[in-house]
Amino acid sequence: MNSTVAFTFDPNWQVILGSTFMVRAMIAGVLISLSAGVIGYFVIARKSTFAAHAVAHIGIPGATGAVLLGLPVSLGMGVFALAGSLVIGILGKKASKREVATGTILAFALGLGLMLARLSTAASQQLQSILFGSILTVTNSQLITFLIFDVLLLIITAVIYRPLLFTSVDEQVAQAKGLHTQALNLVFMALLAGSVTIAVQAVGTLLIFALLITPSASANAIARSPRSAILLSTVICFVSIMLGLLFSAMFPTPPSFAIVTVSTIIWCVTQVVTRSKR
C-alpha cells in the first residue's frame, strides 16, 4: 500500500502564530538562543561537542525518572544532565581521558533511560518528546526558569569570560600560567548542562547539535572574533527557531524538523560562502 505525504498550508497559520502556545514557544525561542548562542561558541572551541552530545543523552534517565516520580520532566533532565557533565569533568582531566569517560557514561545513561522508560507507559510517551522536542508545550514555570538560567548564566560568563577563553583555546598554556583549569572545565561543564536542559525542550536530545554546534560552527566560519561569533551564534539560533515555528504554522509539521532544517540550511550558506572567498 503505497502513501504520501505532503505538506499542506495552512490559510489560518496567522491565527496559530498568535495563540497562547505559539507566543510562550517564541519567548522560549528568545531565551534557548541566548543560552545556546553563548555556550555553543565554547563547545567548538574546547573540542567539546562530543560531550554536547552525551550530555543530552546522559539526561534521558532523569527525565523518565521524573515522569515515574510525577516530578517535572525538565528537572529530572536537568539533575542528571549536571551530574553527569561534572563526572565526566571530573574523569577526563585530558582530551583523551574525557573521550572514553564520556562514552562510557552515555552508555550507561542511555541503557538506564530505556530501562525506566519500560517501567511506564507515561515515560514512553514522554520519551518520544525527549527525543524529539517540544516546544509548543512550554509552560511559563519554564519560561521563568530559562530566564533565571540565562541571567545567571551571562553573569558567570562575563566573570570567567577571559579565562575560560585562554583555556578552550590552549589547555596546556592556561596550566602553566597558573589558571586553575580544572575549576574552570566543571563551571564550563555545569553550564553546559544547563544549556543542554533548556535548549533539548525545543528540538530534544537527538537534534541538539542544530541548536548547540550547527549556528556557532556558521559563525566561527564568518566571525573574526570570539565575541562576534557568540553574537552572530545567537542571532542564528534566534533566526533558526523563530523561522522553524512560523514554518510549522504556516504547513504542519513538526517544529524541531523545521528549526533544524533551517539552521542546516545556514550552515550550508556559510559554508559555500567561505569557501567561495578562499
Given for the second form:
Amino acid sequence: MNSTVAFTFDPNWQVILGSTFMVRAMIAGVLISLSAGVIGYFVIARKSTFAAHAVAHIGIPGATGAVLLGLPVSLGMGVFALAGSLVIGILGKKASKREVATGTILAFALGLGLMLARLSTAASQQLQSILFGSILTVTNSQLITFLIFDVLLLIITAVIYRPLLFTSVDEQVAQAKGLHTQALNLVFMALLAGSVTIAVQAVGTLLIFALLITPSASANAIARSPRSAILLSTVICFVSIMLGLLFSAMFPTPPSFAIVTVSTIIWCVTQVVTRSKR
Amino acid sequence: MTLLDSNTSIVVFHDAAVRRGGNLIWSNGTFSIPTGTISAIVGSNGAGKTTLLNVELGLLPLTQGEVMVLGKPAGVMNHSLGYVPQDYASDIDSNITAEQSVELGLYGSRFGWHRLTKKDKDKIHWALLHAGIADKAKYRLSEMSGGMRQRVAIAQALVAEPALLLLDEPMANLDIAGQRDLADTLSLINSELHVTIQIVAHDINVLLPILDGAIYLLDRHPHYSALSDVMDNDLLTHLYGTEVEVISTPQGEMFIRPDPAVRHHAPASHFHVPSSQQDPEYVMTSARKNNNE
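Given the form predicted on its own, corresponding form predicted in complex with the partner chain:
Below: every chain and molecule of the assembly, starting with the one above.
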C-alpha cells in the first residue's frame, strides 16, 4: 500500500485530452449539460431540489441490482429513478407534504443498494463509480442513449414549456386556468429521472446536486428571464464539465471532484456578485 | 335555467351543495349574481368562502344541484375567468419578472410554441397598467412585496380579458392605504373594463363604497343579496356571530362596527372601539385600523 500523497502536474495532459476516452467524456459533457440546464431550472422553480437529490439515491439499488443480474448499470439506475420519481410526483408538488416520505424512501433505497452491492464483488466494485461518477468510462452506446434522451427531453420541454412554467410559478392559478397540474408534474418527474440517470455518469449520485442544480442556481441569480436562465445554466454546466476534465488531465484529481469544484466556484461568484449589487 | 338568466346573470347557483371529506360545507345554494356587479363573499371562518370560489372554478364537484358560470357548467368557461389567489407566488424560487408572469396569463395554459407579437406585448402592458403595477414590469416576483405580487396576479388575470374576476382575500395582507388603493383599482376595472368581480373578504368595510351586493354564507347556506339588504343589523350579527351594527355617516357612507352597547359581552372580536369616542368618523378610521391587525 502506497500511502504517500502524490499531487503533481502531468506534462502529458495534452495527449490525455486527445485520447478517445477523453473525447467521449467531452461529448458526454455536452449531452449532460443540455439536459441538466433545462431540468435544473425547473427543479429549482418547482422547489424539488430534495426530490432531485433523492431520485439519484433511489437509483442506487437499481444500479447495483443491475450489476448482479448482468444488465447495464444505467438501465437499472434509470428504472429505479423513474419509479422513485413517479412515487414522489404522486405525493404532490408541495414539498412540505412529501419531504418526510421522500427522505424515508431515500434512506431505505440507499440501504438496499448497499445490501445488493454486498452480494457480489462486481457490484461492490461498481458502487464507487455509482456514488462518485465515472465520466471517463462512458461508452459509445451510452452516448447514443444520452443523445436519444436529450432529443426527447428537448422536444417534450418545448411542447410543455409554458404550462410547466405556469404551474411552477403558482399552481393554484394554473389549475384555475384549467391545467392538469398533477399530470404535468408527473411528466416533469419522469424527465427529472432521465436527467439524473445520465448526469450520474459524470459525477455520481452523491455529487449530482452540483451538476444538476448548482449551475441553475448560478444562472437564476444573473439571468433576467426563465429562457435565458435555462441557456445560461446549460453553459455553466458545460463549462464546469470541460474545465473539470481539463483539470483532471493536468493533475491527478478525479474528474468528479474537479467538475464539482468549478461548479461550486461559479456559484459562489454569482452569489457574491448579486449580493453586492443589492 | 332559462336563457334570460344567462343574459343577465353571470353566475347561477341552483340547489347547490358541497361536501368535503364527508362533511357538509354548505347546501341549498340557489341564487344568481347579476352581470357587471362587484360582490363580496362573506362569512365567518370555515364557512366555505374559498370552497365557493373553487366551486365556481369547477375545481370542486358539487354533491347536489348545479352551478352555471357564463351560461355553462362551472369549469367550462375558465378561460374567461380570472382568479387571484390569496398569496400569489409567495414562495417563488423562479427568476420570472412581473411582465413574464403576466405573459403566462396570455399563453401559460397553451402547449407548444408561441412567439410573442407586438400586440401581445401591448396587451401585457395594458394589463399591468390597469392593475396599477406597470412601473414594476421588469421587477422579479421574488423581489416584490405581497401587495405588488397581488397586483401582478390581477394583471395576469386581466390580460386574458376575463368576464369574471375572482379574488381570494385580497385585502388580507395590505395596510389601510393599500386596501383603499386596491378597492379603487377594482372599481375601475369593473367600470372601465366591464368585468364582474367577486371578492372573498373577512371584513367588508373597506369594500362597502364599491360593492353592489354580497354572497353571504349563513347557517351553511349561501345567499346573495343586494348590498342594501345585506346592511342589516340582525343579518350581520347572525353572520359574524357577534353583535354588530350598521352606521351611516352624514356624508352617506356606511360601515359596520360591533355594537358598543354589548361589546363587553360579545365574544372576542378584532373590532375594538373606545366607548368615549362615538364620533362616526373616528370610529370608522379606528375600525379600519383594527381590521388591519
